[in-house]
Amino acid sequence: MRKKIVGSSWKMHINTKSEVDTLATEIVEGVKNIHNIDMFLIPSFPLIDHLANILGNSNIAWGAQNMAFVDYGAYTGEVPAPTLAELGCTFIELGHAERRANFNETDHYVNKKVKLCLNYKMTPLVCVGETKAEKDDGVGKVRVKTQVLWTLNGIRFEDVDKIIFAYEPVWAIGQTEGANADYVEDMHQFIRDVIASEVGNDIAQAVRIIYGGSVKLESAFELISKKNIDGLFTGRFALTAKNYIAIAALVSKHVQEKEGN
């Protein structure tokens, strides 16, 4: 059984040490008894070390919202893999729709970053998803397939299940309502089928695929109950400790009930 995940990227919403102190400390306390799912928090780069000091003895991992595509060199302003590894980062978010749209990140560079993550024993959390125009034109799956295949390009078979895919339809990010659970399940099954076509079904079944895109407590149970949805990648909703704790508790309870059957 693939282990469920609840993670949150803070983007540029939590920007001071005092905000990190308040939010992270409350979350640590609220989820301290949850051990049957993976949990992580991803702050902005300068706050990683501060967050790590709070999460260090907890059951919550931390990571980064991006990473340079090379580990050394004259790339002013970039943050390299060895730095993030030394800071104890587990999860590195790559290829987010905002990075692709606002900073011209390409599938080629996402693939380079995935390989670096694996080289430095960190987990690539690769965001894939279609725009509204692509969805409306009936080519959404073509776009997602392209992103998945680029992610896997040149990756050793034994490393594929170390990658986590975050399906985030661009048209659902930051909206009042996310994609409905049936649509997400269909896309997750499609992603798994694409992976299987490249590396075989056994490996594909071990890869975790999580959903992000306006996740809320009201939609969390239906999403996490689907066969191919292995976790939730939360945004604005989980910027309060109460909400993050509530989603983590819901997912944990679901896992406990499934294991009891």
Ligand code: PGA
Given for the second form:
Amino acid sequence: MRKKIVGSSWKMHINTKSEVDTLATEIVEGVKNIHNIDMFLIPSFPLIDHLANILGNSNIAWGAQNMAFVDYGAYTGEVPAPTLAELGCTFIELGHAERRANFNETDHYVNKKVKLCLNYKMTPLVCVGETKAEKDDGVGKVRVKTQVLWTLNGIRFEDVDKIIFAYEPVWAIGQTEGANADYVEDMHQFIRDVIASEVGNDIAQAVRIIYGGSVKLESAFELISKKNIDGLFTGRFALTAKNYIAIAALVSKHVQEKEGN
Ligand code: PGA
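Could I see the form predicted in complex with ligand PGA next, after the form predicted on its own?
The complete assembly is shown below, putting the previous chain first.
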């Protein structure tokens, strides 16, 4: 059974230690009795250590929004894997649409980062998703398939289910409404099929695929009820503790009712 996930990247919205204090302290308290799902929070690089001190031994993991594609060397301004590992990061977000669009992040570099991340025993959280133009041109699945295949390029079979895919259609990020649950389920099934075609169905069934893009409480239940949607990756909606806690509680309750744990 794939453990469900509720995670949030704070992008560049939570920018000072005192903002982290307010948000994280309340979240820790609000979700302290939830143990049947995985939870994570991802701040900007310089705030990771501060957040880690607050999350400590809680049931919430932390991570980073990006990572350098090499671990040592003359790469001014980059943040390397060994540093993130030492900071206790579990989840490393790679290839987010904003990085692909604004920082020239390509599938090739995402693949290098995935390998490095696995070498340092951290979990790559690889964002894939088609743009509006690709969707309108009928090549959305082609784009997503390319991203998934690039992600898996050169990855050992035994490491594939350590990767988490975040399906984030670019056109659904930062909107009033996200993608509808049927559309997302179809894409998640497609992603799983692509993985299966590379490494077989057993491994593909173990890979977690979460959805991100304008997730809110109203859409959370329908999304999480779908067979291939293994979690929710929240952005703006979960920038208040109340909202993060509400989504985590909803997913946890759903798991409890469905699986009895
Ligand atoms: P959003 O961000 O929920 O604010 O659309 C989602 C994301 O980019 O992961």
